Amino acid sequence: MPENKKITPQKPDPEEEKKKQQQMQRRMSFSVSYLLVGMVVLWLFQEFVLTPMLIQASEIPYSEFKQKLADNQIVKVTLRDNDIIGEMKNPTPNATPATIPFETIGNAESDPKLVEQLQSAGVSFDFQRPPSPIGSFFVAYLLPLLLLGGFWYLMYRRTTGGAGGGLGSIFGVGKSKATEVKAEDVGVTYKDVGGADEAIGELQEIIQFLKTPEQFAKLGGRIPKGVLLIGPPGTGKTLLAKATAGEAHVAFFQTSGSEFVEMFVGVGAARVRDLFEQARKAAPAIVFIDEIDAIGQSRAGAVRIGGNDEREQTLNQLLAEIDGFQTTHIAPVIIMAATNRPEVLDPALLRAGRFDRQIAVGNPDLTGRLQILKIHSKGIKLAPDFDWERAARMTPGFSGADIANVMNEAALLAARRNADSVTLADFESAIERVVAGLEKRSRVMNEDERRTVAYHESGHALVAELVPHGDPVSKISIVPRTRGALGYTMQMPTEDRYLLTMEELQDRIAVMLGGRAAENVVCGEISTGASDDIMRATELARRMVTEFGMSEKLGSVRYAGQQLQYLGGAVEDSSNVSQETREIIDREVQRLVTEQYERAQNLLREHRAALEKLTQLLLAKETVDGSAVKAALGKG
């Protein structure tokens, strides 16, 4: 006989149990206030709706209808079981309608004599049976309970298995707007991801701890919960987290922290509770909050007496949710965020145990942009010539966002001109695009400002020639364009710089001033053309003197606004600078700006010859390369 065990029951979950007993109290608690919110909603609607709905005349005393029939005022009537409708002459003389509906309580058993008056009087007149009791209950009462309590079962329903309940699970606002990619169809791995390696080798780590997690788990490890990449705009932090989920092989949550943020108070908290359920379900996944910065500013200084922000709630939220997210080795969960905007993040958003695992994505350098290129050429047909270091050469300074859309720039170009593959004059002349506008030639300048502006440009190019630092000029032009340059002087730096000593910035002011000097020098007098460039130089003296501490009067001493990291500029905060420090400043700026002009001239006037010989050339030909530069100076 087989061997009798004894079963003994497995203890109740006292999580479970706690859940249960909180969804069992907030149905109970949903039902009773639709109960009493539905028994007011239905008085209002007999009350306002139907009653106005089903009587449309006025109702007058019967006392005044026996009147009004008595002076011949009655028209028509219909009797009916307990009241007399009809219809009654106009008071008011000559008015439209002649006749207007009216409503007496009364009928033919409580005065027998009625019809014989109605008779005598010629009233048109006529019986109504009752309305049937069943057809009344059904319209008054039946339907709108009916209606009501389909309402309230939608309405359950979702309070019940929405995540969070709340009035923002019953209308569908409190689910998450993310977009959830399965493991097999996220489809981008890190070949499609071009001049981030250094960012690559860190996130290495969370791949591996996606695929086994069991080896950190083995020796005691725990995986940082958030990773947050921060770099400039269009660096592919979005791309890169995708294409880590795609190299992991597992489920990806992607959503924008705008998203999470309504007018409806407790919207974005109930959005950030649905979020973290739904990758809870999915796990092993990587959940990526892109712009988090819309919801997690820092929340320094923020005095609210008696207020409801919702963005501080939903961080709250989110931060509450990150602490109890347990990340486990047999559902592991990572949590990835990317903005361009880290310093104004909350604190406690950065802190061990949340987001303490930050990865920079900056913009690439010369071998990063080679490898874009390559990777956003793929499908467009170039020329068996085509340079691809040239081109990664021209592209200083550009996000991968901004090299994916000069090459498309370059595909457009050549198919509008019936190429059969781009070159890479196709790929300059969509950098001159995107950075400069289209050419508008249609815009017919007179023989005096196509002068001036070809006076202009070679002063610009001269300068950056002749200065010991300045970068070698690859295009000059005199061709409109459409974002309002009436010209323009394209330099390509040999090299990817990271410091920039004293020396070469003042070059660089002298190169921006170089086009009012050649102005100044050849008509002696100035334009308005060159209001841009006095703006850039300005602005480059100004940090030179607050911010990078090159003034012998200021010293090394900070006197700028707060910085931002990547998107530039400075936010200009001056209460802690004097007034007689702000007018040390303001000199400083002046005297830096006025060397390099007047180092200009002189350096045009020096080279006088270069400079009429290089316009002429300009005014004949209207685009040259940088060899004429170098041709006008006799350099060969």
Given for the second form:
Amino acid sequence: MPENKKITPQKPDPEEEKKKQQQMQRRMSFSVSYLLVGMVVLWLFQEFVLTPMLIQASEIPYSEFKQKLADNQIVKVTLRDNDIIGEMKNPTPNATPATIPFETIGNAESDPKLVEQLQSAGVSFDFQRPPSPIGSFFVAYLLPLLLLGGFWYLMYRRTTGGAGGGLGSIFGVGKSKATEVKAEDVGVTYKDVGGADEAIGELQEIIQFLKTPEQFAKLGGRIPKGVLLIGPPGTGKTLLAKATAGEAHVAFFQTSGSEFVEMFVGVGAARVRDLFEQARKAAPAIVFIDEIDAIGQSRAGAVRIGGNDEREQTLNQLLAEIDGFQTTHIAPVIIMAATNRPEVLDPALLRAGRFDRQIAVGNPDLTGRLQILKIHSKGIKLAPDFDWERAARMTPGFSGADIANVMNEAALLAARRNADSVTLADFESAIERVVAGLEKRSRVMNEDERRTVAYHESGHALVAELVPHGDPVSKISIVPRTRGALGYTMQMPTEDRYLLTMEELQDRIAVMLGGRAAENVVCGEISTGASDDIMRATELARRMVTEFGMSEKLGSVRYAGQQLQYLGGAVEDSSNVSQETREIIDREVQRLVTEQYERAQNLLREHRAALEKLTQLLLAKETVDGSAVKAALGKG
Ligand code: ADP
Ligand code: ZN
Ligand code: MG
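Show the form predicted in complex with ligand ADP, please, because up to now only the form predicted on its own has appeared in this conversation.
Next comes the full complex, and the chain you just saw is listed first.
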């Protein structure tokens, strides 16, 4: 059941959601407006070009035509192949127009006397060639198509930023959607960023350059144009970029890679150009492209579904812009970008002269977490005895965003119990809440189930205490949680760990399987409650075999696919692993897991009495802390 290691962001960030929605709306309204304008253009064409050309003259019988001719009513005619068109006097005298068009079927061939009669009546007449089929095709089909095409071309020219202009600019699709924050409105500085001292150190040079570009120009050094912030989600990359603008006191243009990805080829590229144009005007400035992997994905390799044209053009435009503009001391512009998937970035982006400064932003260490805690408790009333140090120790592996979230939850919990300050206990509950979800006391479990859960959790806790490298248990609970856990055991590492030995990993697997082991030892029966434990144990064992080279049979060879640096695990890709090797991997994984399962069971059999004692205590109190585990084992 949940272990205090990693937490996933709880709810989608409402701001992100809003942004996405807005973007969708923009896209929708763009296509709708395109459709509307297209329709209007067609209508205009029909109304004012096509219709007047085809104006229908009233058709009259040939006899009537002859009658009118005899009555001197006809003014002029054109004799065509199969019909005659012309104008006759308006039957109502003095009305406007004086003449009206008419049309009648018949020709000079079928009425040989016609020409003579026309001549004697003094009507002006002429003959007409049969209409060329190409001509009418042109008018009816080709012309509207050409018009539409021309319209499209204008838009295209506009969006790709050519000299076009005109119609396309109505929509402003090629406009960059970056938000510009004026230097005086940035409002964050490095004081608001905790635990990122190395990154801040590396950014000092950029700030110096933005502040006093002349000095750099004097010495003739080449200034880095691009800085890429790399790190897991929530570590403050966006914050750091903005704070850099705040420190240097320059304008900040923030945009996200996804805003360049539109359905029309060329739009993204136009936006890139527009963005840089704006930035140059506002210089000195920082242009920040968040989640740059959305456009900067490697063009080679990974097969992507759908057209890559748009992405590729945008990326090319970005590269061209970066190459093209000179970070002069007159208009210094620095490009910053952030990603948590550096492995997918196109190498062209990373080469010298582009994003050649790469700064890693990692999850904060203990001191970093302490700083972040202090930053995020500024507006919060803490109890006078709030132990910062302990609070920081409780959050290993948490990112800055996680810590901010926990601190906020703690304040909410304190408010809920009408307290006037936030205590460490609130903070601890907030961690639980974030890691495991809210308590769900309303769920009624029958006595048997409660007992099983109590044995299960006691098993985890005891094994954690009994193996040499187990992280100390801080809390055990059998109160069901909204996230589905029926109980949980929380472990609190004493220090941040960066390297783990094989023995430590084996101990972890044993602890994960301690729950099921207890069920089996006590009841001789196992339940479904361990599926998550099993999944995590198997995953870890597999990584030990395929990534960490911890199996003697397979040696120090990597069998896993491409590494995902910050998002955990590796891409499943065993295409270059033979069938036999795969079988050995499976067997080794199974061996690792089974060995630890046996080990956990043996430990619990040895300490059967302690297991019983802890379980009874849990059933009585529902939640106990780490000292109860030690007490059950008779360790003071
Ligand atoms: P990223 O861009 O790396 O995903 P963000 O910069 O968007 O992370 O961080 C989200 C929020 O988390 C920030 O607005 C800030 O409140 C908090 N946060 C993250 N890292 C830190 C940090 N190092 N110091 C202070 N606050 C942080
Ligand atoms: Zn469990
Ligand atoms: Mg971000």
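Positions refer to the first chain, counted from 1. In this text, rigid core is short for the largest set of C-alphas that superpose within 1.5 Å between two forms. Since we're looking at a predicted model, the values are computed, not measured.
(message) Following rigid core alignment, is the displacement of the residue 65 C-alpha between these two forms equal to or greater than 2 angstroms?
(response) Superposed on the core, residue 65 moves its C-alpha 2 Å or more between these two forms.
(request) Spell out whether the Cα of residue 122 moves at least 2 Å between these two forms when the two forms are superposed on their rigid core. (result) After core superposition, the C-alpha of residue 122 moves 2 Å or more between these two forms.
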